[in-house]
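Presented below, as structure tokens, is a lone chain in the form predicted alone.
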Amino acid sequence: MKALITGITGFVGSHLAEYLLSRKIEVVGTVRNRSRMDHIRSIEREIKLAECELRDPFSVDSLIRSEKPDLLFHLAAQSFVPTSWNSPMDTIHNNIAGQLNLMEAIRRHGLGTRIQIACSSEEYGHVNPEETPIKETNPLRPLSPYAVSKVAQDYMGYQYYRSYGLHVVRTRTFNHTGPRRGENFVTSNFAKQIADIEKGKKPPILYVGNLEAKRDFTDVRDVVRAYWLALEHGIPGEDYNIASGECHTISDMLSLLLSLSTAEIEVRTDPERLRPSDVEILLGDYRKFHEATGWKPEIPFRQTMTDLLQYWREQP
């Protein structure tokens, strides 16, 4: 069995590649000229890398025609919410065009590829307190250009299932973190700041944005297991929440990270880290996915944060 991972060099993609290799799956991944390779350095000889610009339909068609994947995990995206405020058109074009080209190529070549679309809890956007934990039936009220792009990816997947019979499973993943998480994302940013302070690379001041937001964090290693199960047991055309079912304020997450360090650190608010609008609470209900696949999160939040901080401590 052959799996194609778009965005294989990224945070989730590298963990997914390792997981699939452990299951003896042949792995092909898309890369671009500027792709960072450090996340997959240890497995580079065990996978096949294919240079492909997903926004170019001819490049995508050539890839799909030559590889004919049994499984497609579509992870590649502009996934940082603040960047979408600065570059809304680039975010929307990047995230929609790449998926459209992949689905058109699979449809055109008549492949039976099982497709997992990595959607996002950001699609739910504004959530009223009485609507938590969030079910898949909750209204989508996106609050950022990134969230709008993921809604489009989500519904495009549904449309191609209904219109052309493509085997598409949509996963709406809530916040996920762990080793290799990009430093722009809040858990990793705080962990890196702490590690840099411990190393004496920066003054003992940790800069933060909105600490009152509530988020549902799942370990990336649980998430990639969920993605595999989505294509093993998920029902085509359905959408599934991937979540821990537990909620932490950003303040509580920061307190946990600080408790794992002996450094004396001052916390300061940086206005530049505040967004034009922010989702107040994201708490997911993953029962639908559990009933379909048997999946549930296994790695405790404290262990995730410990491993994340240790990852940054080990970086040069």
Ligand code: GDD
Second form
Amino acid sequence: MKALITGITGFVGSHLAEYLLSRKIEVVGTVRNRSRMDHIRSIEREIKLAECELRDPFSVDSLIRSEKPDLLFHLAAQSFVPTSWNSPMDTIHNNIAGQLNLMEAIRRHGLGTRIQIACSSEEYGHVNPEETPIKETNPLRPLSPYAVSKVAQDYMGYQYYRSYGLHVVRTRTFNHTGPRRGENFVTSNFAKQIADIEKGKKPPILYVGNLEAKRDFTDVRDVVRAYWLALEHGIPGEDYNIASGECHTISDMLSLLLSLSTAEIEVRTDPERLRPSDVEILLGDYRKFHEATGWKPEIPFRQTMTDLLQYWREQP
Ligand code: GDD
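Given the form predicted alone above, produce the structure of the same protein in the form predicted together with the ligand.
Below is the whole assembly, all chains and molecules, this chain first.
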């Protein structure tokens, strides 16, 4: 069994590669010449890396033709919401064209590849209070260019399933975090700031954006297990929420992190961190996925945040 992971050098991709290797799956991952390799250093000898620019149809076609993967986990994307306001065209192009090239190559080569698409809870966007916990049937009201790109990826998966019978399973993952989370994202950003303050690398002031938003966080190690199960037991053409079913304000998440440190820290709002529009609440209902696959989250939020802070403490 051979799995292809796009975005293998990233946060989720590196955890997924480790998980698949533990299940004795052959792993191939796409890289670009500017990819950072640190997350996959320890497994570099056990995986195959293939240079591929997903936006380039020729590059993708030759990759798919030569690798003929049984499983495709499509994780590569521009995934940071604020960046999508600064460069909306790049986000839209990157996220949509990359996937289109993959789908077209798999279709043209007549492969039976099982495909997981990393969609997002951001697609739900504006959610009315009575709509939580959010089910897959909720209207999609995206609030950022990133969210729009994910809606397109999601529906493109549906369309390729309907039009050509490709085995596409769409996972709408709510926020996820854990060791190696990129430092732009809120959990990692706050944890890194605390670790830097503890090390004396920065003054004891922690900068924040909107602390009122509510998010549903799942540990990345639970998420990658979910992706595997999505292709083992998920029904092609379906979409599934992957969530913890619990919601925290960003302020509560910050309090938890601060309680794990003995440093005296002042919290200050940085207006630059506020967004043109922010999704107020994301709280997911993952029952549909549980019923299809038996998956449920196993790692408690406190453990995830403890491991994340420890990760940043150990970074040079
Ligand atoms: N990044 C960041 N930095 N966010 C902050 C900060 C800060 O200093 N202060 C408050 N926030 C708030 C944001 O306004 C947002 O409401 C929340 O914290 C989470 O922000 P992010 O961690 O940047 O994630 P996101 O919710 O915008 O998107 C993430 O989750 C999606 C799934 O729901 C990303 O991982 C997406 O790629 C993913 O699809």
